[in-house]
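One chain comes next, on its own, written out as structure tokens in the form predicted alone.
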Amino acid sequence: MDKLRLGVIGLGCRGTSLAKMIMGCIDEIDVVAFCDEYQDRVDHMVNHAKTEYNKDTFGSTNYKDLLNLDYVDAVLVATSWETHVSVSIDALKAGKITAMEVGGAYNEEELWELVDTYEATKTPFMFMENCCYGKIETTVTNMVRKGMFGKIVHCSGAYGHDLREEITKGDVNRHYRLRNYQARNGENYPTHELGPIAKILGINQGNKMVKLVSMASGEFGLTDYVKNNPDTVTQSLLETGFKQGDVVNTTIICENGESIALKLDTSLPRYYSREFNVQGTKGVYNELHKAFFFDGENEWNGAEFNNQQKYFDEYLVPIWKNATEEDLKKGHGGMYFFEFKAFADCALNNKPMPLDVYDAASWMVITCLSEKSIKEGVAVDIPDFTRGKYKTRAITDATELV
């Protein structure tokens, strides 16, 4: 197989942008089919393929029609959060190499079914957490692997992103975030920050997350935003209200003694940041200060802030060291490009996926567990989706496989 023939299921903002990126710059992938529940989205992408590439593609509003196509080797599942797992399960059963987009799970049971289906079918599966391919994240991971931080003790990260406009216009733009913020209260989008941290800590590969506690602030930001934007936001949202707390903090303890702190912060005015922080016995990296500090090497005063570039010059992994200006324009600063290049390489050459089904289940389960912790005010056990195999599984990550 020279090229991976891909069908894209889910053509909202993420699915459409990824499909266009893949068609424009991932030579190893041939996009041949599109599906979305809305016909206009399907028509848009079918027309795009014809207009931009003179290519005839399949289109349907029923994803099972796409799964029945013999000439589709693989699928990208970029549907709403609610359906990521169920559609991926059907894709695995159909023998389609599956790339599943990120989002939080709604219950443990669907994740166990995903794991069980993968183990029964052995169909290749990759969890498409693009932040595991970030410049900062891969550089720090590389330095951790070289022992520069000593024993890692604590990591933290955030999904800090002002999404008030996107959320409150969800009824107009057909975006699933609105209904989630109206009906749920938890760490609803954990994997951008947790994914790179889990790889650093060897989660599912010699280590596991054991227990979590989550707490949520009250909901004020979205209600205030709706009130202050009567000309652009549907005021009926004030009647239905929102359940999602403005800031959710989650603390996780790992079997090997490390702690993890996650923060969801999406409904207040703020800048974008993942607030990536890694702290060990020999040093620390802090994204907010853009700084490394190593014991005996740096003096932790204001002069050392913004010193990360000198370390990047030495420890960048090959994908970032060799990246061109064009590469950096290919989706989320290049992360999407590197991620899908890795997916295609592993799928075409029968290599293990760097982000697998156990990663997907372990990271996504944080959402439903955090909901339970917030609602009941209790610490919650985190299941081991590897069923004990984590003790002997080898470490794989983006620093090694691209």
Second form
2 protein chains.
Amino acid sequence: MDKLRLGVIGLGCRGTSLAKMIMGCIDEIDVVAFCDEYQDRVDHMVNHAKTEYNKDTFGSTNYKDLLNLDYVDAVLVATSWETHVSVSIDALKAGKITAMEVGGAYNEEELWELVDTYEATKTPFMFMENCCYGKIETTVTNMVRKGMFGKIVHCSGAYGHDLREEITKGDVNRHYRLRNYQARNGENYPTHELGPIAKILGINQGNKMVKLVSMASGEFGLTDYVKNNPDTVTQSLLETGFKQGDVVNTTIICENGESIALKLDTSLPRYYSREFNVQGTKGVYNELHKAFFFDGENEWNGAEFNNQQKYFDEYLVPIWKNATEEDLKKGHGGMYFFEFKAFADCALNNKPMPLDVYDAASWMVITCLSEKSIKEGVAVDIPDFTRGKYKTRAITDATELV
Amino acid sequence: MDKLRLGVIGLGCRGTSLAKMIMGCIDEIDVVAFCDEYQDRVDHMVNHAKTEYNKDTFGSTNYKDLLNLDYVDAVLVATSWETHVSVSIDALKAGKITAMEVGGAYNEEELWELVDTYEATKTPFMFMENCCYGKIETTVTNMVRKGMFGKIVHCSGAYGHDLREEITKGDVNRHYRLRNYQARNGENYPTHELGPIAKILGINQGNKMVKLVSMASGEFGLTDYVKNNPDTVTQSLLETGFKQGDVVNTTIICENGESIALKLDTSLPRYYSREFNVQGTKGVYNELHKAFFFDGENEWNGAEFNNQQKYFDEYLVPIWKNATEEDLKKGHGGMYFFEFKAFADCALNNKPMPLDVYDAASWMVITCLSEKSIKEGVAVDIPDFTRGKYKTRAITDATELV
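Instead of the form predicted alone shown above, give the structure for the form predicted in complex with another copy of the chain, please.
Let us now look at the entire complex, which starts with that chain.
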């Protein structure tokens, strides 16, 4: 293979934008097929391929039709949260190299089935956590690997994103978030902040998460938002109500003694931030405070510690250093671009995927475990999806990609 | 009374500096007696009073001698954490108006005894949480009261203070933190961040904290620090070791649906911050991010949202507005000054204390409950020290003090 022939399953906002990005700037991937449960979304992408690239592509509302195509080497699964895992399992069984978009799991069993299917089929699988390719995240991870923060002791992060409009218009926009916020209460989107933290802490690679506890605030933000937007939001949503607490606080303890704090914060007004924070015995990085701070003397200029830019200049990882202005512009600011470049490289050259099925399972399981913890008011054990292999697995991350 | 005659019990770092501050700038208070278990500390303060103010004061190593003095109206209890409550109970019984310094409780029972003693004696009592008088905290509280953040949903804060030197030199400097870090593992100092948050949320005044869960990281920071400082820190501390985790993460749920996240972070290198964060249905304040951020349009200038200074100008509370440069210089940046002004005013004019015995008990109990939660891996119920009176008690805070 010199080009990976990709089918995209799931053409909501994420699937559509990723498909367009890949067609526009990932030379190693040839997008050949589209699927979504809604025919109009399929038509939109098939037309896009024809109009923009004069290219004929396959379209279907049944993903199994796509999995049956011989000329599809790989699939991107960007469906609703509920079906990421089951569609990916079918894709692995069909021998399609699988890129699974992020989300949280609905139960532990589906994740075990995903892991078992991967182990039985050996079909290459990558978990598409784009934040593991972020500029801040990769730079700080690089500094961690060089020992600049000493032994890492505590990391925290958030999915801090005001999604009130997206959620409450879900009935009109066919967005799965709405039904999830109506029916569930948990850390429903942990991986954007947990992924980079887990890589830093060597989760599944010498370390594991052992126990979790979550507590949720009440729900106030969405109800308030619906009430205040009678002209644009369906008012009957107030009758159904929302079960999801506005802020979910989760703490995780790892086998090697580190703690992780996560915050889901998506239904109150706020600035976007992943609130990335890494603390060790020799220093700390804090995104909100713009602080690279080290044991000993530190310089505060009233706005930031120690001139952030200096560290970004010195510790920027190769993928970021080597990217052209054009790469970054096409690749939605970089993260998606690097992520799909890595996926294509591993798929085409038969290299191990940088974010694998164990990462997917251990990061996504936080969602269903947090639901249980909140519901029952207890701490919950986190399963080891590597079945002990984490003890000897080598560290991998994006810091050495080129 | 036109002046409150005060005895200071406990002359470590905090007690000494407060005594000197009061003598220097709180005109309503006359410091007349000193006590500490160490004679040299007593001598130091008696000499200071004589040298600086040509004033004869009483000194003793037994606090009961001080409680027996007819001419002492009030006491400040600034002893080691272990004895704050028991000394204060004796002071209340002796009819001395009591100002109790902050710390965490060792068990729930001592707090019930404190509450019961207060209710039986009616001796005025104030809990000296100076951060309730902080500039940021009072300004944000004022904005909360004016509804600018809507319904408050989530608050968080930290005691983020690198105390490695203070702790590990505790054997030489007779500091109680050392033995606490050797023997306990919990949220040992919650009130600096929890106090202002509890006032915002109306805890004991229409609301209560109902459940808590804590998780601690392992201990790495102090061991590392001792090893790296062989010339200045007693190396045999490594044999005893430290039980206190470097970072303790605590989440609390309140009856009215709010969540609170606290972080104790005192044995790793870091900048000082209480990481004050208040989120509601209409906006958010975040100290680290310098963000006053509201529903709708917000302006980011690359360093902060919406020009912080504007809000400090507009919502600064009277005590801060009315303070002279001189007040702030003398009063250690303001917080202590306002706090002792309020204490003296309430004591002399028989007004209810702004931070009372129920605040003390409900904030300090977090420490022993967090120890239990960490040890047993469970969520823990938080007792209501008002025995139901919280339902009808009126909101009080520092925003209306003048």
